[in-house]
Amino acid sequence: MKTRRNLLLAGSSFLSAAATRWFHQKGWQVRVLTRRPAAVESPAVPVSWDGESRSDWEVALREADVLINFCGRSVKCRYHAANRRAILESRVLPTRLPGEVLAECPMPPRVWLNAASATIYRHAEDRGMSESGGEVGAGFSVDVCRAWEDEARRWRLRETRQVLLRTSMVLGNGANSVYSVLARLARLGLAGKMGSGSQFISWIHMEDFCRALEFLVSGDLEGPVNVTAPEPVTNRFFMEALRKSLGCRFGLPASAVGCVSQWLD
């Protein structure tokens, strides 16, 4: 039985930085697999990898007690063919690599949390989507989520408990966080309802997200887990709450067409 408390994070994202701070405060040693070692802040130790090929980073994985994989290119871009391919490959390939190494490891990490997304569910205004009874949607984003999860599931590891993090929007201050984008819109007077405003939004605070990670690491759940606040809210309600929290008196609404046009060719 391994007693070390070594955490290996894959990806130097906003979520990775939050998890680093959280687990370090709990006494864990944290390493980060990254293409940009200079971007990894102390107390984490950067470990170089490209997310596509095997090399010296495998040592860090074999020494880890827990692996949390956050890899995935930002979706804040136009969805033309090259970006679609990059979005997909940046999730599937860095999930395949750890699977290959762990399948060969005689003493692998006891837990592997792999990023996924609540985007996998269909757009629903009639009922909530649970891990067991949720309905998978359709479209490019859903296809990416399915491929992402399928790759993680492909590696059936007897000694490693696997959890798929179907995470909703995580709200917190930090580089490249969705909150910073929304706050900027609000301060520009653009945080009104989007489209009808009746569509539901699932979200979770950054601190609660980190608490969820700690719970999943120490618990016994496996498979898909929805990482989100228990009650979704409408877009209209969410944007109004955002404006109030920032002291913004008004927010211009966005048409349904305007909400999606920036992502299309």
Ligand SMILES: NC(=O)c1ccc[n+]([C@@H]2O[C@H](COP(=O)([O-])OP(=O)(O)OC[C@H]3O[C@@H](n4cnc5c(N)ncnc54)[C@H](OP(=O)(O)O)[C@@H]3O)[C@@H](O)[C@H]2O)c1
Given for the second form:
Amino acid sequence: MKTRRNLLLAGSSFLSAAATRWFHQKGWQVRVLTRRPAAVESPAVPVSWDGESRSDWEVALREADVLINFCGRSVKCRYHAANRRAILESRVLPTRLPGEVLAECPMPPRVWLNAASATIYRHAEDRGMSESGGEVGAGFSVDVCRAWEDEARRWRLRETRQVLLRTSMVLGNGANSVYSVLARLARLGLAGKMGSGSQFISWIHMEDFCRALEFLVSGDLEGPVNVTAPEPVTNRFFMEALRKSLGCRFGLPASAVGCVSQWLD
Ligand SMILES: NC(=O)c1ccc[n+]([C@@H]2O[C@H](COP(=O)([O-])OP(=O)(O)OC[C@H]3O[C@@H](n4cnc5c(N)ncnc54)[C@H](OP(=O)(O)O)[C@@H]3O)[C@@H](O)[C@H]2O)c1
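Could I have the structure of this protein in the form predicted in complex with the ligand, to go alongside the form predicted alone above?
After this comes the whole thing, all chains and molecules, with the earlier chain placed first.
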């Protein structure tokens, strides 16, 4: 039984920074695979990679006890052909690479959590989508989610437990986080309901997200896991709660065409 507590994160992302703080406080050593070492903040230690090819970074993976891969180009962009390709490849390739290395590794990390998304489920206003009874949706974002999960599943690793983090919108402070964008809209008086407002929103607080990571690292679950607060809320309810929490007295509604949920897709 290994006793080391080395955590390797892939991507210097918003979620990765939160995971760094959480696990470091609990005594873990944290390293981060990144294309931008200068973006990695202490106490995490950057390890350079390009997310596409094998090189010296493999040593860090072989030494890790746990791998959490957070790579994926932001979806906050226009969905033209080049961005669609980047959204897909920035998820599939950085998932394939560790899979290749782990498949050859005599003493691999015992756990591999890979980012995925609750976006994989169909748009549902009738019932919640669980891992067992949920129905997969259709469209570009869902195709990306499937390809991403399929890539992780392709590596059938006997010594490494794999978990797919079907995460909903994570609410926490941070540059470019969804919450920061929504809070800015609210302060501008623009956080009314979006479209009909009856669509459901799944969300999770950043602290609960980190707790979930810790639970998944130490537990025995494998495969897809919904990482989200148990009760989704309607967009109308969510926007009202956001406005109240920020002391905003009104919020103009957005039409279904122009609303932020397009790029949150
Ligand atoms: N935030 C959420 O609410 C949420 C919800 C559901 C799912 N997710 C998923 O969870 C993951 C992390 O989310 P986040 O909000 O923390 O993302 P983020 O802040 O946008 O960071 C994503 C990271 O992915 C890495 N990356 C981007 N393109 C890459 C490429 N071509 N090759 C290798 N690495 C690349 C970058 O790391 P470097 O620049 O350091 O290389 C970047 O920091 C994403 O895959 C996202 O889709 C997030």
